[in-house]
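Quick heads-up: it's one chain on its own, the form predicted on its own, in structure tokens.
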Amino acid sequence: MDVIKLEGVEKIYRTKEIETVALENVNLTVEEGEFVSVMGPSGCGKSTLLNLIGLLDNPTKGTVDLLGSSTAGMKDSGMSEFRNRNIGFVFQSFHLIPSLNVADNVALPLIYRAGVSAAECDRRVREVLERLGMSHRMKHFPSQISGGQCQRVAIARAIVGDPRIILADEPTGNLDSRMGAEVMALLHELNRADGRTIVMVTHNEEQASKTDRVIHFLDGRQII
């Protein structure tokens, strides 16, 4: 099954002085369960994919269909529940709220989503920060863990709500070689034992090479 299928899909970026052409022509599936990177240099619309898959933006062009489904015409409310039930989010600068601490930071997708209980989300926080060897460091806050943890916090957060595509932007970016292979082991356990379908941009070949497929951009166009 495609759980991704972008057809003829450009972004254009427009002020009243330039237009600015993000991606254009651009025709991409997933499977399920596939681990897929994409590359390409800065500016070539890595992320503006990542945004349009994440239903963080829309196409000025073309078609999104995620999980069979066609986001065109979803109203931003649609595209939010969407979006919070089957997307899970990981940035290279982490994006955890400084304010709340570790447990309270994961718990944020569940909080807003309908019909889950205090108590299924306390549950379900609990389970993913065993999971991912952070269940000693519920009570601390973002400043007081290292890079490598605050992105392990991070991938907690994304995976909380159980989603069934992850959507990964430059993960080991911030950290260290040593932090950035445990985070990708992290990324890699999650495709194959979970089945998670994993879209992920990065610079580095070497962990590229480790994944399904890489997909080449280059001036917002897909390299075949």
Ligand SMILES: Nc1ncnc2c1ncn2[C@@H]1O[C@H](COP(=O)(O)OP(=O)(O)OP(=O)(O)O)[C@@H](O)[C@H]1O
The other form holds:
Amino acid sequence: MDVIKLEGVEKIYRTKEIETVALENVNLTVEEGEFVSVMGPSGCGKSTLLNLIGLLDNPTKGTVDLLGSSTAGMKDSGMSEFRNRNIGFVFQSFHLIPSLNVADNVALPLIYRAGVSAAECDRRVREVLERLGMSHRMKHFPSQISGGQCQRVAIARAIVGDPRIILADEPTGNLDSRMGAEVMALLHELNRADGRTIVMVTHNEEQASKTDRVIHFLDGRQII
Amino acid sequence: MRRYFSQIWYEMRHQPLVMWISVGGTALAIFMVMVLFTVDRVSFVPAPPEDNRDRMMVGFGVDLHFENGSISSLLSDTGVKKLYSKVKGIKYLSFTNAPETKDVGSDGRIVTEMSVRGVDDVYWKMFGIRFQSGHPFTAGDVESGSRVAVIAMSRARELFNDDEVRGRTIYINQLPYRVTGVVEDVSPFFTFAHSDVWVPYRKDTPNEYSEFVGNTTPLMELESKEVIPLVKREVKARYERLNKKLGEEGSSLIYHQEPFTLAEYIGNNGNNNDPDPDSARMGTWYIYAVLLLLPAMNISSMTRSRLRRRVSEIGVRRALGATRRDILGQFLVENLVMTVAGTVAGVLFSLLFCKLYITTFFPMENAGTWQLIKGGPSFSLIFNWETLGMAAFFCLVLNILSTILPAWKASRENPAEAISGKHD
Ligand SMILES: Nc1ncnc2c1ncn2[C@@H]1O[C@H](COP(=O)(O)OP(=O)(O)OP(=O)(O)O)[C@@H](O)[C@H]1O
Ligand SMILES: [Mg+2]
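May I ask for the structure of the form predicted together with this ligand now, the form predicted on its own having been displayed?
Next comes the full complex, this chain leading.
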């Protein structure tokens, strides 16, 4: 099954003075369990693509189908729920909430999900942090742990709700090579062991070469 | 819910200035409203010994115009009789002299300044001033101008080091007076019942300009507060009647809506003008409104700046599945918590202030002395939960209203742009 299917997608940013074509006629399918990397020079529209797949923004033209259903007519609250259940985000700069401790950061997706009891929430947070080797830092605040640890926590937060799609925008961009390799190993494990579909933006050839497929972008167009 | 609190607590520690200004603004507003209200209440609410504040009236003075000039002065007792004697609805009419500060001493020559008020025998019936020993002076004492005095307990002790001073002699401006009674101290909160020493009221000597000009302040207790307009109407009619006669001599009395209620009297600030209770009340409301609006504006701008710092947090929460309503709710709850914290702080300040006000500030400012006045107003007189509740309620409503707009805007941000911090 196609987990992600984009057809004729176009994204234009309009401000009063200028019009930026960020994506132009993108057609793309990603199958269940695939690990795809997206490459291309700065400003070619990689993040824009991920935002559209992640329902954080709407395309100007074209359709985005996820998990076999169209997202075109979805209301804002419907998109929120879809993101919450099916999509996990990992960002370059981690984007942990500085005023929440590690456990509370990881708990966020479950808090926004209806019908998850406090006890179950605690159990799942503990479980996922144990899996990522961060359970000894549950009460720490993001400012009190290292960058690599922050990204582990962010990945824990991305998978605590058990989503089928993980979108990672330069997940190792702010990490040194050793920590970057650790994070990559984690993502591969999530892909292989859990069968999650992953779309990752990266500037690193070596990382990209280890994924199932590499998609290249140039100036808003998909070139391979 | 616990997470809300811990996040707020974290922000309080990391953004102390912004948070304390938000909380402090609310606290200050509640506090100021309580202070204003307290000061107001202390002067107007009936309480012993002025149980009759709501039906008390004062004939403040006389405004007399001639062909070549005018006199604004206190009334003579002839004038008081002509204007207020036997007016229907007036239960007691008391002739008094405004309190004056005089040197008071005892045999032992201790001399201090005390407030001395001239009153007649009716005065003692009007106010529930309690006698520790002895009795007030009589109509006969007033008539004959006897040198007798009633003294407040704490002042008696000051002079004699003794409670039982009945029959002893005090010296007022060097003249000897025999003490007929000792009363419990009356707080200076009570405009007319307060004094240190009371002596028989001094009758006027005829004035060369007019029989109306003198030195008397008539105090009246009405049968009920309902007859206030009735009394005013009758007095107005008397002014008109008197003016008919005075007009023949080329002079007239200017009617200023006398006699004044306590509120009018205090509102006039010792001037003999037309009372203007409406504008006074409006003024009070304006002040209340401003006091409550200020923290709301303050919170509104603080909320906006807090939200600006937290756009990317909002974006991340949206990405993780927060709906617009979740975001709106989060900031409303956060502000609710801060408003409640501010209200609690404001209440504590108010309680403290009321205590201090009773024991320290007010006696200082009014008696001109540093000592505590025994028998000050009770706590319940100046503190009132209803006002506090009202102030807290309005603060809450205004604060929530002022949060809704910025929080609503924040909740509508495009999540993609919010996360990247690309927004204006
Ligand atoms: N909110 C926006 N408003 C206007 N233009 C935008 C906006 N977001 C992105 N763009 C423009 O769209 C184009 C694609 O941006 P995008 O962020 O997707 O690039 P990218 O491939 O992720 O680049 P990088 O590798 O630097 O992250 C760029 O030209 C960018 O300037
Ligand atoms: Mg990018």
